[in-house]
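Just one chain is shown here, as structure tokens, and it is the form predicted alone.
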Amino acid sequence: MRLELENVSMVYQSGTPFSARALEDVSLTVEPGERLAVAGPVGSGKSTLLAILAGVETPTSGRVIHGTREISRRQTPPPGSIGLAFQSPENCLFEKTVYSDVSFAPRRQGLDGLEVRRRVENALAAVGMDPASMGQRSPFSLSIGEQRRVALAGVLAMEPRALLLDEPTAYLDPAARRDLIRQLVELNEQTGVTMVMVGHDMDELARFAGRLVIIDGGRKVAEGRAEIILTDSALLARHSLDPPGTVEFCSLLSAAMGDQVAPALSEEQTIETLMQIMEGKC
């Protein structure tokens, strides 16, 4: 599903002494099946952009387009077309069992029992959970990481054409964070669902994104392929963002060797760079 913002601005409490501009003249296109990351410092407007893109918030000015359909105050996204996972989505869990929670949206869509079961099983499998062993457990007996997977499965059970994620790994331990990003990438590659993820952890965005946008002060200040943006340490520093750890490591290598070492965006690339350096020194 193609998503588009055209010259979108957002002012909260406009016309009052408490007026606050969150976004200013932002244009953005997300192509079908793309994995796009939106990065920026705290308070930059990332979450507002995601809410507007989802149709949850209506911009003060500009247009929001889903496919060929413009979203406005009078026209909302078709049911199930957009899946939105808020930050800390586990707070939205409420049913007695994992199965009931994940099946809530499909049941509300009026689907028959077999279709509901198919969607629940597929959604749980997509987030790395076994429907047979997890379905009848209480979601409140699970760890935070497991609860977050259940909440995400509840969104996936709607089989949305686009999935929007607001810092989905926040407050998870490193292993759970890495695992969740891996599952999202695999889901995108297997189903072609369009994904937009907001975050500020550059290591995670490096593993997730094909393309990256930086928002700062409510404006779009950079856009391009992830491997170009994330290896531009000077650009990231200007917007109070740290480069991925692998890029910092290569920078330290350059300083120690007195020679330029090409920045690597993944652990595999970093190991390959180290091997090449060792072979050259032997």
Contents of the next structure:
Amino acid sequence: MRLELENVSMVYQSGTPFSARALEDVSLTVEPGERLAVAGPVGSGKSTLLAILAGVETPTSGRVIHGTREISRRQTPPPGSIGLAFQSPENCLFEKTVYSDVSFAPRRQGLDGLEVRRRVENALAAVGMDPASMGQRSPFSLSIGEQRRVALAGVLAMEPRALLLDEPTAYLDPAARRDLIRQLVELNEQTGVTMVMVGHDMDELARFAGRLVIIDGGRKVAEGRAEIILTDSALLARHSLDPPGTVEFCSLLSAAMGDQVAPALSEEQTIETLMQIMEGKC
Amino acid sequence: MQVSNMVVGQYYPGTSILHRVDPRTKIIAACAFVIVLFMVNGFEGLAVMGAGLAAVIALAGIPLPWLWRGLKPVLFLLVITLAFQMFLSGGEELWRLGPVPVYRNGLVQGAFLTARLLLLVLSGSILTFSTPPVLLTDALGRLMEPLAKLKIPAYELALMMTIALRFIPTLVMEVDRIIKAQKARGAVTSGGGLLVRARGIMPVLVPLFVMSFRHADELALAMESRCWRGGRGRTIRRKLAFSKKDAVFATAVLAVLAASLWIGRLQ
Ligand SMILES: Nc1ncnc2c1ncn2[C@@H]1O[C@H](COP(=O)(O)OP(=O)(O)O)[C@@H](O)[C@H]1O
Ligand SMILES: [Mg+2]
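Structure of the form predicted together with the partner chain (previous: the form predicted alone):
Now the full complex is given, and it begins with the chain already shown.
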């Protein structure tokens, strides 16, 4: 499903001395099936952007369009069409068992028992959890990383047409982060579900995103293919972001050799570049 | 429910003399105002008090929409008070509103009670409008200090109030988040019968409790690790001090109260 923002501005608590401008005239199109990343420094308005894109927050001005349908306070998105995971979604777990928490949304959608079961098992499998061994445990007895995956499975179980994730890897350990990103990419490739992810770890976004948007101070300051934005160290530095490690490595290498080394976005690509350089030297 | 549009706390930032008067002076003045409010009979006394209050509001530079915001929650109560008196008091009939008689006594009585209630709410609001919550609890703590001699933990009570106030915005924001997240998962938080609604609130209530306990745990740990040992032997960084401003303000309030008592008693 295509998601569009047209000239969206957002002011929290407007008309009070506490009014805070969070977004300023942002336009954005998320193409069906793509993996878009939204990056920017803390407080730049990323979470606000995601909430507005999902239709749970109404912008002060501007239009939000899901597919062909305009979203407003009265015209909310149809239930189950958008899967939204706020920052730390594990804070929203509430059922007695993992199974019942993940099945909450499909049960609310009024699906029959068999379909609910299929969805729960698929969703848990998609985040790398075993339904048989985890299903009957209490979500509150799990580690934060496991809780996070249960919460994400709860969103996936709706089988939404677009999945919006706000810093899904925050507070996870490095291995869990890597796994989660890999699982999200796999899910997108297998099912074609549109994905928007907010984050600020560029290594992670490099592994995830096809396209990237940078916002700073509530404004969209850059947008483009991931390999172009992520290799533009000057641009990233202007917005308090670090380039991915591989890009940084390549630019250090360039400086040391006095030679232009093409920046690489993945470890594999970096190794390839290194091999070529070494072959040239020998 | 649009929780995020709610103004958390009622403090309206400013630099007026009312904002700078010692909060203890304001608390005592508000208490005195309320006591006199219930001693005064007749509209003349109320009018003097109302004029005094209006002057204070103007002095504080609090805009009318903000005032309105503070009144909205009690508006219902005011209307009910007036209606009850007007329609149900009996006695001399003044006129008829359709088939319903309006009584003269009731109208006068109702108007008086409503005006009194209005002034009561406004005087309390002015206090919270012009004083940041933290200063307010500080001042309350100091005013309750003599109670410590009676083995009442005044300082701890004030601290509890401060902490509660400190966490209101946090919790409001979190409830807002939780409601939105659960709604996105299909939870209903409004509409339906009582049972449906009670069940609908679980997806919000459980996470809220879990989170509140976590906050409490973390705060307790943080306080302990910084050697918090209760109120005994504690010194205060933010000194509250009475000054000339307080004397001027207190005198003005006293004058208004005395005048309204005098006029009210003539009735
Ligand atoms: N509910 C809210 N009420 C008032 N201000 C808010 C609220 N949510 C966010 N803000 C403000 O909006 C700005 C953007 O916040 P946010 O979208 O959370 O940024 P990010 O996710 O990039 O850190 C910040 O300045 C923040 O203080
Ligand atoms: Mg955020």
